[in-house]
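So this first bit is one chain, no partners, the form predicted on its own, shown in structure tokens.
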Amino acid sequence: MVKVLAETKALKFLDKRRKWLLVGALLAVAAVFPFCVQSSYLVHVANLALYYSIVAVSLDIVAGFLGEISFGHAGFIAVGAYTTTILNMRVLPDSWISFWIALLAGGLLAALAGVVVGIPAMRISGQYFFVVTMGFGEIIRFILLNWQSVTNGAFGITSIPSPSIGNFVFTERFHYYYLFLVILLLMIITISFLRYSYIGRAWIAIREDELAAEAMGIRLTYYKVLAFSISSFFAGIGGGLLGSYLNFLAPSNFLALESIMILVMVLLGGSGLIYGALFGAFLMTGFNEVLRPFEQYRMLIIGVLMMVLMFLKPRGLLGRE
């Protein structure tokens, strides 16, 4: 007994050093992927790669963690990305804090629209929690559409300026690539931290028994909103990095399918699981590129994959069955 105990604590070791080796290795190739490609095209496809990266992590906290699929996402990220923007422009001071502070306050006041949101929708479920969340969607899409003395209309803000920390200017596409990577990671560190405390705990009962976890104390209209405000609050701070890397906004970047495919993205490589967003908004992203001189056609062939996908990997390419 105590010999299998021992090779039991023997393999837990293994995979642990495994799995640190793996991710030691792939930000080693993360940290000197631009220096390998002489491409500045795959620099740019790499900084979607990691913006969707971003996006993608924070809607799984609701639809991996939580368990209720949002269709919404796109109306937070907006919110961020907007906010981020005319606060920067308008607003505050011309400094190079400036920006910095707006991505903050964009996040910010994401996270207090997921609230908005969450406290009636989290109190219904399935269907008509995603008819909720795409409600939400469209009315920032159509309030960014139709408040033209601040947003602009459908001609969008042009000429965002680029970030900056002193003197040094984000002008550069492998800038942001070390931008949008430091962020992720971050932000992949806050979500693991919570994911494994007991906030992610409750997260995690709530979506396996609503009834149980409510036996058990945890107050569930508290821990969804908190999630909900969380995913939201990340989701607002890649709207405000976008802005910044396009130097352009407009309502058309935000467009319900928007949402439809960074819940694609969270589903194709296993909700729930943070290295299942990544693999699945790189993989996608990367989809997109090669489906491009397709474009009449790609969301079809993305449509067909995907009902393959749910048939042969119902929980995602790295879900566990």
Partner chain sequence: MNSGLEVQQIKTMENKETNLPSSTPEAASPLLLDAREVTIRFGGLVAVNKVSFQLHENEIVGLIGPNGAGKTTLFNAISAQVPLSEGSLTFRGPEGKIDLTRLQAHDMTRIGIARTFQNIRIFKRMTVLENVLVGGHWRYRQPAISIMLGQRAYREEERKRTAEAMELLELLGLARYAHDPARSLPYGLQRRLEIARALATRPRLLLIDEPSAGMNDQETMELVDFIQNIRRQFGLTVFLIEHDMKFVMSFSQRIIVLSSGKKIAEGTPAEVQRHPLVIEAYLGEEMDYA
The other form holds:
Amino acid sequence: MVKVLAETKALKFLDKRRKWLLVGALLAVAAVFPFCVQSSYLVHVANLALYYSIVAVSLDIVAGFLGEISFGHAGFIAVGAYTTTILNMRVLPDSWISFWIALLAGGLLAALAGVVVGIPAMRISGQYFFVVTMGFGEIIRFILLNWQSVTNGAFGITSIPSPSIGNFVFTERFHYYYLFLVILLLMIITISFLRYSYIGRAWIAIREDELAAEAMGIRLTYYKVLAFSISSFFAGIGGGLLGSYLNFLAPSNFLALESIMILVMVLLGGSGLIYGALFGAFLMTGFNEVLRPFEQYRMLIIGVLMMVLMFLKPRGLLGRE
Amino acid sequence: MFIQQVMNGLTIGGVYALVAIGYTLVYGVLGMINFAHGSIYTLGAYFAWTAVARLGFSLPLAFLFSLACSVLVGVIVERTGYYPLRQATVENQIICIFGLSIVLDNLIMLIWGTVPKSFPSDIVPDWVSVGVAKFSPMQAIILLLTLVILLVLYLLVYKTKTGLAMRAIALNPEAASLMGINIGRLRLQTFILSAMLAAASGTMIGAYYKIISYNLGLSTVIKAFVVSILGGIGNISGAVVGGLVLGQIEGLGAAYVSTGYKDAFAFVVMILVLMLRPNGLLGTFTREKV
Amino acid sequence: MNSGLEVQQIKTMENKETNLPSSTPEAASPLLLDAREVTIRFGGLVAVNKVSFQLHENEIVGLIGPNGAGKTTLFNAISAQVPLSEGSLTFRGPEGKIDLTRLQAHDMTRIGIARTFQNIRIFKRMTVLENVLVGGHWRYRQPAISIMLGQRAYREEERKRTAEAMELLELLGLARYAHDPARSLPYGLQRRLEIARALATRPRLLLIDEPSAGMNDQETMELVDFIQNIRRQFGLTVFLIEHDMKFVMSFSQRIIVLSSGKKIAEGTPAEVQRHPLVIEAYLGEEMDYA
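Given the form predicted on its own, state the structure of the form predicted together with the partner chain.
What follows is the entire complex, opening with the chain shown before.
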């Protein structure tokens, strides 16, 4: 008996070590990636993948931990993107620090939007929830389209300046690559802390059984709204970064389809795992690029892929039963 | 002007009601979110367009043609995207069905192209003047047809054995299967009915606006959600009320507030309803039992 | 740790004591829960009808009655998961009397009431340890921001809670499953885990809903021992629903009998067993099944 126990413990240790080895290897690859590839296009694809990782991992808090399907993530990204850009370009003084303040403000405003949407949405769940979130995303888009004096409507905001730190300006694609990477890593660390704290356990308890969670002293609405606002905060940060990277923002960047794509990334990799969302984001981004020559068939293939995946790997590619 | 807007809202609202009934029936009986509903609706419109513009059918014949095709579509869609996942989690169902609707939308795009198709405009005269009032034959036809379909639906759901089985399953799936209801067949029947409703609505809206495009699906299915939430999910008479309400809100909102926000009204209304009357305008809501 | 030994010791003590008469004089220990004229209606249905009773500290009281007698509803009312229609529920909390009807379900752990459910509701996709940690949820003090920044104060708190949870698991003989997913436990251990999770809230009143459901006689007797042990060890008041008469008689000090929402008898097992109304209620049920 003891021997069996010891053996399983040893195995677990090995497992853990292997996991850290994998993480280390991935980090090492990520650190040198822009210098290993010659093409600027590949760095651009990596940047997109990193951006999608940020927003997919942030969605994982709601979709994975809390187990609520949100179809409005693009709305929160849009709030962050527009807030950051407008504050930086038109409101705050012309200084390198303005962008970073604006970015934080964009995240906070997105978080506030999360609370505002979350309170009514969280009193209900399931089907209602995902329609409300989708509705929110669409309302945001309509506001962006129609509030022309601020957002410039469908034409969008162009020539968004690049961020800088002191005299260093993020101009090249590989500059952004490191910016995205650092922010993604910081976010993953923060979210992992949360996941393995009483807050993360409260989220998962709610996902598993709301009634029992409540009986264990978990305030349902509070923890749901908390999840929603933290998730939106990071989505907003992702949006702020996206605007400055693309130098361009328009409502068409934030269609309902975009929200759904991000959700698919999370579920594709496996929800509630963090690394699942990460994997899904990279896979989907890569897929989108590979299929670019077959633009006509791209969405068709993605649709078929989604169906096949749900038949064969319902918990996502990395998910465990 | 105001009367005209109300009439417009009524016409559209009636069709919304049909779309939402199709959506909500599937939710009630299959217990699954019917995301592909909007795509089937679009498909129905394209079938009708093909019948009129390519095969030279008259409009009533095209309508029937579209219904017939939608039966086939219903069978295929239910058996590929819905039936295999009947035991899966809600997340899985949503993703699979959403994938399916992407497939359908893109098939439509590949077959009929990205350029919107216009219905021949001489099928039914736009306006007929009766004294001072202008009167639209097309609106009259749609309203009448909607009423007929609602009546047939009522008889089907409340006066036939199949309808009884549908309602029984919606109330309690386990008990219903114990009562000897063949659930697999009933699911298929319900789905076909829902597909026919979608195709009928698609055809009517296509003929009404005279223009259709491949990407109508998403906004349609969103409206079906909203309407069914207004009426309480799974509630047929609620869907009728919800459809009419949404039709009026959109029509009047677009006329008197702003056309830019036309599609957003639906959501604003829905969120208000969910906050104030989370059970829908007519619906009932029960909390999970311990 | 020698806690395994401790359990062993208690077990032998317990075995000695089971043959002794086990009724405690009610006046000896202070009042813990006072229920007066508790009435719960669902629409027109009266699920619980003017039920009054008292629980004292360190008591073990059984709540029995035929199916549909309102036992679980009464439990739900005590744990604030169902609102009272009439009557009062007063709990003697750490700082004086508390009106339970003014609290919400999530306040219960804070004042010292914890419960289990009839159809085991553990968090299946969490580990055993995490399940127990959730029980300690309400005692965490550090805010979210402290966690996100990885501050030492939070890590300290987490370490302390984890140590406590491990200690509890060890005490209850679940320690070696600590890192297994909860759903992988066999049924009997899942019951135990649910009780362990409730114990982790450090309750003074533990409500256990039909622990013997789905268990054979052997498992049931083991569970009785288990519950007796923890009651002694943690100085708990246990209020326990049971459907199985013979089982509840074996260890309750006092028994309350509900039938059709009304309290029909209360007393020691021997008294209750002889009560004509109880015999009638149970006879009636037996006949229903026959």
